[in-house]
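What follows is one chain in structure tokens, specifically the form predicted on its own.
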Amino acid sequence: MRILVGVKQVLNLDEEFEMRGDGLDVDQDYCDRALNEWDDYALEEALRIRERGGGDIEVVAATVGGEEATAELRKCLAKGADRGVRVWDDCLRDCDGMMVAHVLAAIVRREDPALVLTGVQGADHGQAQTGVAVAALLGWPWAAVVRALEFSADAGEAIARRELEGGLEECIRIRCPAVLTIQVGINTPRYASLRGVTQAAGRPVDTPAFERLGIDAAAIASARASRVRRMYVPQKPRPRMIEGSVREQAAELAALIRDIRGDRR
């Protein structure tokens, strides 16, 4: 049996940074690369399921990213993942979550896992769409924002407790194969041992081309659901005191509110 964990390399901003020349992103020279926090919890949950299952479960970490993302896959291998898969094509440069979801879905079809785990969201864009989009593309059942999980390989089902709005919680039984997005706090991710890091450094990472996965680059490009038009640091307004009589202050405050709302009456 196999569990596939979708992971992502994210960029963490330094305190001081500059925008890219085209104004569409941050200059990556001012960023540190790291494994997405939510995905770290998803990986840990997969490893715990394998440990409870007696070792007959294979954990595969998969990512959509360039050569630099291999470092995060090796971190997953060092922590205990059995294999790493990385897929990349030039058409994915500046891709959005829906494009990534289409590629991950193709990886899932090839790997044929019983369970797919991803983090709830990415620490960079925070859109929380990729995991559930993968489920929709596969036609699989899914549950989002899972904070507790029981998985039975023999029964082919999972019992998940998931967060809802307003502090509510839902407990559901879901048939597998399924996609679950994992919330931080579901466990405590382990640290990679020195031995694990050393062993992971020499292990190969599978990098299948689009052709091997049956992916058409044009179809992936057309799957884009959003596009960054401009990225900028918002200006911080400077506070000022409204002076005058109470009547004058009230009139100026009302004018400011109308201006913010765009009410020109």
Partner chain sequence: MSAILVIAEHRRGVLRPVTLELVTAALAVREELRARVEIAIIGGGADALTPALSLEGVDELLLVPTPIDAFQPECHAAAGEALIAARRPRLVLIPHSVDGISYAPAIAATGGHGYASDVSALRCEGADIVATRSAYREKARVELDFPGRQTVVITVRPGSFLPATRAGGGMPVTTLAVPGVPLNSEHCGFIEPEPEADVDVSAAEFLVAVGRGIGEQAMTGEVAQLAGRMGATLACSRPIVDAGWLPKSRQIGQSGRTATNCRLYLALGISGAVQHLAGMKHVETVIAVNRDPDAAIFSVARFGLVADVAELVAELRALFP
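Next up, can you give the form predicted together with the partner chain of this protein, since the form predicted on its own came first?
Keep in mind that what follows is only the chain, not its partners or any molecules around it.
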């Protein structure tokens, strides 16, 4: 049995970032790259299912991304994923989330897992769309914002808790194979051990071309659901800044708090 975890390499902007010449994105030289926080929880959940379930479960980490995203798959392998899959094609440069969903759905079709987990959202753009879109494209059941999960491969179903607003939760029962989007806090993700890092070096990262997934660039490009007109840094309201050394800042802050509180007492 196989569990597929969809992961994303997210970009964090440096303090001094710059826009790209065409004004449609930031210049990626001003970013550092990381594994999406939500996906880390999704991977951990898959690893725990494997550990609880015994030996015959394979955890596959899959990403849609360029060569640089291999680093994130290596992290997943170091934490315990058995295998990585990375898919890229030039038509995905400046792609939107729906194009990613179409490619990920093609990966899922080829891998034929019993369960797909993704993060609820990417920490960079917070689109919160990939997992649900993938499920719809596959025609699979799905549930979003899962913060507790009991998966039973034998019964072909899962019991999950969805986190709603204001601390309310909902319990659901869902048929599998299904796509579940995982919420932070569902578990505590492990760190990769030194041994894990060494072992990861020997584990395969497959990079199938579009043809091997049965998709083509024209079809993926036509799946685009939105186009960026421009990206810009908004003029945000700025607060009054309290400057100086930390000691001076603290003194001014203390006075300010006493002042505000004093007015009220």
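Positions refer to the first chain, counted from 1. Here, rigid core means the biggest group of C-alpha atoms that superpose within 1.5 Å across both forms. Nothing here was measured: the structure is a model prediction, and the numbers come from that model.
Chemist: When the two forms are laid on each other by their rigid core, does Ser245 show a Cα shift of 2 Å or more between these two forms?
Modeler: Yes, Ser245 moves 2 Å or more.
Chemist: Is the shift of Ala254 between these two forms large enough to count as movement, that is, does its C-alpha move by 2 Å or more after the core is superposed?
Modeler: Yes, the C-alpha moves 2 Å or more.
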